[in-house]
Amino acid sequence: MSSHQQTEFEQQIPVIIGGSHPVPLLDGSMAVGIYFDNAASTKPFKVVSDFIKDIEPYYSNIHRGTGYDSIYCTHMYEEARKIILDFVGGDPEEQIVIPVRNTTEGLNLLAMTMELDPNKDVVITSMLEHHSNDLPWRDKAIVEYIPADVEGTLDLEHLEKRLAHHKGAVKVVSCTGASNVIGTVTPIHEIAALAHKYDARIVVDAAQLLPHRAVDMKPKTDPGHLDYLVFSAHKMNSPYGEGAVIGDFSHFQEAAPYLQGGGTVYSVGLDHVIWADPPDKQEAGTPNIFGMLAQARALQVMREFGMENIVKHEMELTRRFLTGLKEIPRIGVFGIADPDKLDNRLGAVTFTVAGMHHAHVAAILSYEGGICVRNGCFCAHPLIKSLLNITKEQEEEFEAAIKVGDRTGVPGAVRASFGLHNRAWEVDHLLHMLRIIADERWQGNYIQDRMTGEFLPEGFNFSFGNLPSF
């Protein structure tokens, strides 16, 4: 079998558009591009893209239109809502799906509709959080953080002590289902049970978790049930963006509209408004209709393929990568580095190369290996600063430089994140390129851009002349 031949199992994986296509390299050759940036966004399922193309001729705005196309799109939109709720075990009698642009908007929606008192109410989140599950809460309540160890294990004893200490003032525990930086899967149902014990609600940022693990919100009779779940379909092989917030109908009924405008009302006078019932009350304006339909179809594809098969495939890739990294000098892995401890670890692997700037490593992988990774702080600055042991003095130094337009000293790491379309040979190629970097055998002369912090190979620029353009 050649290195690029697919195994029987890989042949069963749904076709993903753009999983491999030619990209130019620094030496003038072309290579099969390797996409390891799935934690940021994923390539779309072909069947989902085809599904939307089939619907395109019937596109129309939804709700209140009386034409055939509008009624069809309205029907499909509401069916999509049911599919999304069912995928996470939601209760159609009590919970509803509110479509949003992405997880960030969903978490902002919740923070804006919780009616928190910033002077006395407390929100507890964790050190593992993406900024989207940290910043929206900061001006709405007193925010505290659950500590985590170097492998990303959250200190639940600390959580319970803080819940008990505040004596009912904690209104929300908002935590990630899995870290976008180190891939640690958190015990969301155990956290939920603790929150409920002290009369707090739980919000789960499932942006990283849901594409890689089955999630069940559980019935309200279960102490570990999830009150709110937020996620993004663009991380689940769905084109056209879109995400969702899932929570109790009663919450969205009582809350003020997140946005105000068309579609959110039953009647408006010059001196009064009668707001519509949810979900309309929280869905101002024309929604991303195709995004909603694509989201539901992508979830169907994932269920048809089997979440257990997704887990198996990504664990194999992660194990292969972590095993290979142990043999390369200068590589430091954040989070769980043991290839045999993957039950609570996703295939988002963040690492550093000792003595090298993270942007330099990422540039060599791209320009000389045709490999797309992500580098920086991954919208989780407090976590990365902690992992890198950045001192307060160092933080003040590079932040002062940022303010005068110099980003060359911004700390960070490199992240390779695996998706359903990735193959074993791609992992092997990444390991090969990291050996070249560790041995300092790269070809180009890379110059760092002061304003962006990026490294660019001297005398070379990507050409997009053969790609579609405006």
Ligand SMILES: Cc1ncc(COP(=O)(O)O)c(C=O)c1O
Given for the second form:
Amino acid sequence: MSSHQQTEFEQQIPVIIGGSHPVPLLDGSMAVGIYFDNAASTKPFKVVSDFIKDIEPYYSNIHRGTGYDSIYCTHMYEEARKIILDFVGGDPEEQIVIPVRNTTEGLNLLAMTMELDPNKDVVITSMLEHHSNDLPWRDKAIVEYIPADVEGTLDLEHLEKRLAHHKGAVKVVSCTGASNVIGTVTPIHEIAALAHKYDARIVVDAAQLLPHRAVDMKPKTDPGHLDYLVFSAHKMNSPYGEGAVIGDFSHFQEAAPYLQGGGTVYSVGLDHVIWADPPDKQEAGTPNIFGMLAQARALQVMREFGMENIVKHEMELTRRFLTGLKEIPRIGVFGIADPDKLDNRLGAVTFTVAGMHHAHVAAILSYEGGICVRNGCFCAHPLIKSLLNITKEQEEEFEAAIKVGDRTGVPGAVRASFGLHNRAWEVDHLLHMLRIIADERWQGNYIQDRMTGEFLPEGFNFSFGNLPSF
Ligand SMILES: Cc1ncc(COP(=O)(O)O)c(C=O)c1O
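Follow the form predicted on its own with the form predicted together with this ligand, if you could.
In what comes next, the whole complex appears, and the chain from above leads the way.
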């Protein structure tokens, strides 16, 4: 069997659009593009894209339209809500789905709708967080961070000590379900049980977790149940601008609307408003109807394929990559690097090449290998700074440079993140390219742009000539 032939298992993987089209290389040739930026966004499931195309003729605004199309779209929108809630084991008697644009909006919605006193109340989050689960809380409460070790294991003893110390002032523990930088899966139910023991609620940022592991919010009778879950569908092969927040109906009922406007009310007078019940109260304006339908369809596709099969496939790619990296000099992997210890690790693998700028490595992979990775700090600056042992002085130095338009010294790393459409030969090609980089055998002369910090090959620009244009 040639390395590009599909195994029987791979043939069962749902078809994903756009995982392997030709991309230009620096030497003028074309290569099959390899997309390893799935932790940022995933390409669409064909089933989802077809589903939306089939519904397009019936597009109509929902809820108060009286025509056939509107009533159909309203029906589908409400069905989508049920599918999403069911996917995460939510309780339809108590919990509801609030559609949002993405995880960032969902976490902002929660931070804005929680009743918090910024001078007294405490929100505990962790050192593993994406900025979207850190910054929204900062001016709403006193924020503390659970420490993590180099493998991303959170210090739960520390968490319990802080919960006890604050004697009921911790209102929320908001934690990621998995690190977008080092891929560590966190023990969300254990964290939830601790939070509940001290009367705090738990918010789980499931942006990375939900695409890669089965998640069960669990019944309220279980101390480890999850109060709120937030995620983005563009990380689950449904890149149509949608995500969701799941939480108690009563929370969204008691809270002021996150945004105000059309659709959120039962009646408005010039001097009063009668707010609608949730979810309408928290869904101002025309929603992203197709985004909502697409995300529910994507979850169905994932369920049909089986979360255990998603785990199996991604774990095999991760094991192959980590095993291969061990043989390449100068590579340093962050987080769990042992290929035989992957139960609590997703396939987001972040690494550095000693002595090389992260943007330089990423540029060579793209221009000479046709490989899309991500580099930088992955919207998790405190974590990256701690992993790279950046001192306060170093931080001050590069931050001073940023202020005068020089981003050349911003620290960072390179991240390859695997998705369902990836195959073993692609991992092998990435390893091959990293060997070339470690041996300094790349071809181009790369010049760093002062403003952006990016490296660009001298005398070469991507041309988009054959791609659709306006
Ligand atoms: C853990 C985590 N939380 C939040 C986000 C923000 O997601 P979005 O950009 O969809 O709002 C991301 C994005 O990468 C993430 O990885």
